[in-house]
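This document starts with one chain, in the form predicted on its own, laid out as structure tokens.
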Amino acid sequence: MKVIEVRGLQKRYGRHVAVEDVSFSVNAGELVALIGHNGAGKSTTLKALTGQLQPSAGEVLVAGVNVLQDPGEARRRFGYVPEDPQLYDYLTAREMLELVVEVRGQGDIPATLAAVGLQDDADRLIREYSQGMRRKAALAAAMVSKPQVLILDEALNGLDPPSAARVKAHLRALAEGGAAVLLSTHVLETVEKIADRVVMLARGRVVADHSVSEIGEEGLERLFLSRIGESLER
């Protein structure tokens, strides 16, 4: 079942073209690398699929909920981080979660804080932690009501490599629990161990969209760079 669809997606920032008829969709149960250059628009189109900004043409879909239409519905069906995430300094990682889980309904702060190696820090205040500490805090929210759709913007950024492998564990087991994970990342090496399929950018467009296991060992980096290269030379 489609639970993320992007239907034809075109922004335009006056005449610059930021992404032209981008479509793709993430099945429940999978786990989606997006993947591209430096202003290939992927965070234009997780900015479009999360409803921070309207696209100039087309469609988002989050759990057959037009982001445009109700984008707080669509939001109660989500969590998301962004590329520089902002947090409640001034509360603990603990308690932010547990905002979280109030406003949400559901929720299992221990699991969450362990599977991001936050629980020895849960009680101090976040304007404490490091940049690597204040990422995990970020995917700790993401994810802690165990949500539908996980949308994340190079989320992985800055983790040391401990707390990365247990993020991506983690991230594993949700997907197979049923939810819908896109993950956008510049590290190939995270789209082979745990990504079921690729969707690339170049340009503003899809250039292309395979499952992982039929790349093939040692292909996905030949095809990022053969496809990115084509796309650059037009």
Second form
Amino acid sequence: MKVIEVRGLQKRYGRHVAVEDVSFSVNAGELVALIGHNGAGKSTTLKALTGQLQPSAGEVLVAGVNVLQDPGEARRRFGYVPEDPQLYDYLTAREMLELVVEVRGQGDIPATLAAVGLQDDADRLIREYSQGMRRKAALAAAMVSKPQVLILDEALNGLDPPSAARVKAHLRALAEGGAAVLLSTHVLETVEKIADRVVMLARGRVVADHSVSEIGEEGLERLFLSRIGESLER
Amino acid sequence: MGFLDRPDGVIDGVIGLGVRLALLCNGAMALRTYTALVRGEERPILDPHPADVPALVRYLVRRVAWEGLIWPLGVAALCWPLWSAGPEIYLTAVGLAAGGWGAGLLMGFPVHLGAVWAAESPGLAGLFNLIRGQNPQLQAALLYAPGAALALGAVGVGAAATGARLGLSGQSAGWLLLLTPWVLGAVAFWLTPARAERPYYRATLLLAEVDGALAAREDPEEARSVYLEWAIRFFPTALRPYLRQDLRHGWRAHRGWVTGAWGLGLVALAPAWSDATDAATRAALIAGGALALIGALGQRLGVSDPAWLDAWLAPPPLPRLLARGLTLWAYLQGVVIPPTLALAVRQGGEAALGFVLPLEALALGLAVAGAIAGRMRGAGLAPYLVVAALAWAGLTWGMLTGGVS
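Okay, that one was the form predicted on its own. Can I see the form predicted in complex with its partner chain too?
Then the entire complex follows, led off by the chain already shown.
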């Protein structure tokens, strides 16, 4: 069942085209990686998917809800970590999660803190956190209510290796539990380890959409370099 | 509060004061509501999550009211001397101001949410395109929204002022009209929370469009162009590198001073645009002060000069100082040109010449002083200010006594 649907998405800023005719979908229980070079349009696509950006054309649906027509309902169905997550600096991570649980109506705070490796620092103010810890707190805020859809923009950047491994395992578990996870990243190793499918963007267009098992370990880097290299040379 | 000394002017005086304070409070609250609802720092934090928007709006009203309570309390303290003219005088001023505050608070929310709708309304696109200035069209409605809230609040304040006048004249029913801003605000706000969800979320999209449009407008060629750089070719080759460096430094690091010179020049233009015999003197006093102020840019340039690089490369001191002085003098022309042209048009070339010569002499002196002050870096400001103040005083004395011009 398609839980995320992007159809003919286009975003223009004046003459600059950020994304052009981007279409893909993510099924329930699937973890899809969105990869591409810097400026390929990954963040623009995710912002349009989460109602942070008005598409110039096209349609985005999350769990069957049109994000632009029913933004409140769409937000109830997805958790989102933006590229530059903003948090209440004067709350602790636990208080921040309590706020999110209050807003979303459900959530398991201790389990989520453990999943991102923040349980020992949960009662410190967020303003005292390092960049990586802030990202963990943002991840926890997105995941705490176990949304149907999880959308993560470079969310694993800056995590220490044990935390990154823990978060990857948790994301995998969420997908196996039926959630749809869309993760943008530059790290091909992450894609190979946890993603079911990869959607590749270059210069604002989808240049590949393959199952990771079809590509194989050696093939992902080769595919990335060939498709994106071709697109950038054009 | 001089009206307190004139018994027949107390009513007019207190109402005039109350209306001004009311509009001030109204404007302040209209801006505060904009920050809380539209451009606040909480929007990016809350945006990924669903929100109970009606509850959020009601909470924001309470919070903005609490945070903005300083305005009516401040007015109540400020107006305390009115108590001596009678409690009703004091309460009139405070009541009017409180009404403006309440109207700004309660009308600000619906007006700002309405502005989001208006910004996206195809029927209003033409109007906003006409009045947007250099801003993206979608931003126009947001820019004018605080003004609209102020205008709507002013309607309520006007009615309240009329009521206060009637009340102070003995018609006690008039006092009821003091409640008008509150009633209008309450009605406007009562309609708001239930209709807030869509515009609240749409505001995120609108702000992203506005920011994107502004970013897309950044023209690299325009960013590279430097004020007056074209003029470098008219100077000797030995001076050109230093002139180019100073013009780029001044424009890129201290643009506000350069444009500020023209702004102050326009201020000096106002008294110069006259047939009065003392027009040149009044314009010269303003322009002289402006020259003294803008000349301090020399010291600012010195502070932001790359000290280590200068020490390492050791550029020849004379061309360097000359270039800095010329740059400052060129910047100071923004102050001199507008009033000179105004005088030339209104009073002829001779009057303009009599005006421009002493001002140019002052500009030249201040440019040299500023360039030298820049060499002294942080220690240069105080001596520059002393020299500039003396020079301005000299010009003022000369103009007033007829010794100059």
